[in-house]
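Take a look at this single chain, the form predicted alone, given in structure tokens.
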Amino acid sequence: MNYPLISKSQNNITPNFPDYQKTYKEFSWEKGRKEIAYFDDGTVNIAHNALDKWKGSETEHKTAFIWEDDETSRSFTYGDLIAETNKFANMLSKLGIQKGDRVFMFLPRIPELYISFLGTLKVGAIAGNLFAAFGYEALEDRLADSEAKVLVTTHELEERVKKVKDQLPHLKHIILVDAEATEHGEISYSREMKAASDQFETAHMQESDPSYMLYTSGTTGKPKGVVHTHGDIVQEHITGKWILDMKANDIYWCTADPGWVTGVVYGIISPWSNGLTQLVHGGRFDPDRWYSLIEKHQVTVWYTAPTAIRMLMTNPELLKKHNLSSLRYVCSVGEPLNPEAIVWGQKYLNLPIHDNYWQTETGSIVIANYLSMDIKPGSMGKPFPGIHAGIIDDEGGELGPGKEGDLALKKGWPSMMKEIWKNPKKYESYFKGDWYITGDRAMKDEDGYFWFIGRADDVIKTSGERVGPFEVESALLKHPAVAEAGVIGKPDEVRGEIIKAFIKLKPGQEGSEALKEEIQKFIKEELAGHAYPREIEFRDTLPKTRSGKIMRRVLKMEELGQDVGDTSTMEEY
């Protein structure tokens, strides 16, 4: 089924980015740099752009941060955050932390995480965030490889660190955010913050100097540290302004955890660089709670994950309890957004959901559906100005419209990763000539819209036909019984591979052979005779990352009886 075009004329909003074609043609990153607050000597610092530049302006007294968990709430003005991050920077300086040292945060989504992250950048040290759900092995991998000198954590989470502390000779200091007194040489966050000055001269950094690093998990091998720079701020700022349409009067909510790149770039840096008020929820996903937060705080711009949207779709009746009329713009990221979800947003929120595409390695959004552009449901959208995206063949030649190939980006955008920590060989493997190879398969249509097909190692070849797992998953989600679906290729002697679907059913649905046959027939009619799942397995949960992405590689490894590798970034497993 082809979904009809969703016209931009349905939006009653004047976007920050009104003319895609004209801007794409005329834009340069030098023009983008004019949006950024540089020091007089031409240097820069992300934390200066997110916070310090607002000192002395009206924005200094504006609410920057509303934090809620399921029991309490706190709020901070921009001035409060400037002072608190200065104190933390002074704390690190007292410990002897200098430019280039690694400081890691192992914290739940609490205000201290955001303060310590930006305070670390003020010193010029490299900040790293770790998911609070990490076990001791995941911690050891990342802290040992990065040679982190400081870890900021809680008393409870420290218990996991203690198991591997002897394997971390470079870890000199553990800062506890919830302890007035310490017993084993740790540092009390609250005590040191009370004693620290709220004045600090933020470090002047070159655009090429490292700012933060995040570890990504692959199919094999240890997690790899992706390093970004202070020059990222150019793209972090302007994509927030133009793609997420951030305006100073917005109440903005990015649901991503800062252990994930979206939670860093669009949950810390970009919203404050654009001077708006952002909401952070410290609790877990709960549809009723999420809707209540939007209603209570009058959220206007909401940036969330496709899996969260699909989970919300299973209970549309819940929407009737809440007034979400404050919402003016909804975006998603993390994995491709199924067309059904975009249509659901239009029907139940009166807003189409705008999908966008990027990776930890790209550092910022690189392809998007814009507020000023028609949506083709299921499409990734078009490249951001300054980004040259192409579909290339195995030799690096660019393919024309309608041809499937590797999705690639021409090197040189500001937020492109600087390095893979201590692994130059791995870094070089991402590139082919002037192209950065994303590892995704896609195609471009005649109108310049890009369409995701699947990870290069996920695409299924069955009976001589190539099938993208995403298109099968999208079709499965149209079936009224299906809540979530993950699709893999399973080796088969006759067909090369067959399609197998792992399905989580909606509440009240029971798995049966009859339902399997019904779903298979449904997919044959929706897609093609060769694209239906010959095997279906009903499951209570599907393996997901904490960003909500279904892990096809884990499903495939399980199916083949192989070691699933690193599962430390997974929420459900």
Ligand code: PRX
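All of these numbers come straight from a predicted model, not from anything done at the bench. Residue numbers count along the first chain shown, from 1. Whichever C-alpha set is largest while still superposing within 1.5 Å between the two forms counts as the rigid core. First, how it differs from the form predicted in complex with this ligand.
- Core-superposed comparison between the two forms: the Cα of residue 512 travels 2 Å or more.
- Comparing the forms between the two forms, the C-alpha position of residue 539 differs by 2 angstroms or more, with the core used for superposition.
- If you fit the rigid core between the two forms, you'll see the Cα of residue 472 move by 2 angstroms or more.
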The other form holds:
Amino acid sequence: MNYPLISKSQNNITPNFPDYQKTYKEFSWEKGRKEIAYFDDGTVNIAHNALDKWKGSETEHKTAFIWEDDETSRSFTYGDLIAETNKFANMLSKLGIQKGDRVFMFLPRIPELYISFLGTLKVGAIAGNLFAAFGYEALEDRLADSEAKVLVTTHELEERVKKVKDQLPHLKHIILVDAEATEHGEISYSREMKAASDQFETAHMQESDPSYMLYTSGTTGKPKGVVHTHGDIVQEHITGKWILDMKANDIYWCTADPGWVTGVVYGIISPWSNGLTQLVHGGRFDPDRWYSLIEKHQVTVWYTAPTAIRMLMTNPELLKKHNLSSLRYVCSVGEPLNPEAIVWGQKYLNLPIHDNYWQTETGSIVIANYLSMDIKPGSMGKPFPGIHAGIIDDEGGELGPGKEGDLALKKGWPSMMKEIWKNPKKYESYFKGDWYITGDRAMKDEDGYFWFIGRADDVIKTSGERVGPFEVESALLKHPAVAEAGVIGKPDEVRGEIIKAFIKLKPGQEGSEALKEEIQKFIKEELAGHAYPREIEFRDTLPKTRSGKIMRRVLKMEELGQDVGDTSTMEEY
Ligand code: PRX
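Mind pulling up the form predicted in complex with this ligand next to the form predicted alone we just looked at?
Entire complex below, previous chain first.
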């Protein structure tokens, strides 16, 4: 079914970015830089832009942060956050943490996560976030590879770290945010914060100096550390202003967890760099609660994800209980936004949902639907000014409208990843000549709108979260009953994809429902709560190449009922 064009917003709010065509033609990143607070010596710091630059202005006294979980709430002015992050920076300095050291946060969505992240940037150390659902193996992989010196966590989450601590010789300090007294040499956050000064000289950083790193999954191998810089702020700030239309009087809610890049860039940095009030919900997804939060805090701009929207869509009755008229603008990211969801937004929220596209590696939004532009439901929109996006063939040649190919970006935008941590070969593999290859397949139409088609590789997107099949397969192989495993993303109406594992058991093992459940529990503990296979199928053999590699593509085609074609090159089938 073809969905009609949705005309650009007719409400009386003037978009921050009113004229796409004109600005796209005239824009340069140099112009973007004019929006950024540099130090007098030409250096910069993301945390200075998010917080310190507001010191002495009216914004210093305004609410920056409303935090609420299911039991309690807290709120902070910009001034409060400046003081808290200064204290944290002093705490790190006292521990001897310096520019370039890695400080990792393994925390749920609580205020201390936001404070320690920005406090780390103030020192010039590299901040890394670990999703609170991570299990032992996921933690060990990331903390060992990054050689993190400090880990900020909670008493409860520390239990998982203890199990792998012996494998982490670089980890010198564990800071516990919820413990006064500590048993094993950990540091008490509250005790140190009380003692620390609230004055700190934020580190002056070059644009090319690292700021934060996040581990993300590809199709092969363990997760890779994607490193970003302080120069990212140029794009982080201006995309928030122009795409998410952030205005100083907005109450803004980004539902993403800072364990993922959206939660870092548009859930910490960009909203505060744009001087608005942001809401963070510390609890789990719950439709009734989510609507209540919008209503209670009069949220105006809402940045969320397709899976959440699809879950909300299953219960239209609930909407009748709530008044969501404070919302003026809704955006979505992370996975394909189906046109039905956009239509739902129009019908029930009286607002179309604006889809946008980016990746951990791109560091900021690169393609978007803008408030000032008509929406073609199902399309990701058009490239942001300063971004040249193209559809290319295998040789790197740009394809014309209507042709499917690899979605690529001309390299050199400010928030492009700086490196893959300790893996220059992997970094290089992203590029073909001048092009950065996203790993996504897409098409561009006659009007310049981009349409997502699918991943070019085996990366899985489940509920908007990126999961590498290799990581799941290697965790599966640790289970004593599993001999071989192949993992794919299986299309799912609500979650986009779910993880499905095909497993060959060791001799003497019997496949049963009980064993499936045991394996699922095992993966949740080893790897992560979101990365376990919701479906498991036991097989006597798995399709393999002559060199013994399990062919996920064949498993996927079979799952989709497609013709597998010539199987003669396979060793086992
Ligand atoms: O496959 C694309 C999908 O998410 C991938 C990036 O995932 P991640 O690094 O976790 O970044 C999350 C930040 C958004 C992309 O390669 N993706 C992202 N946005 C969209 C999307 N797929 C379809 N439509 C989108 N709007």
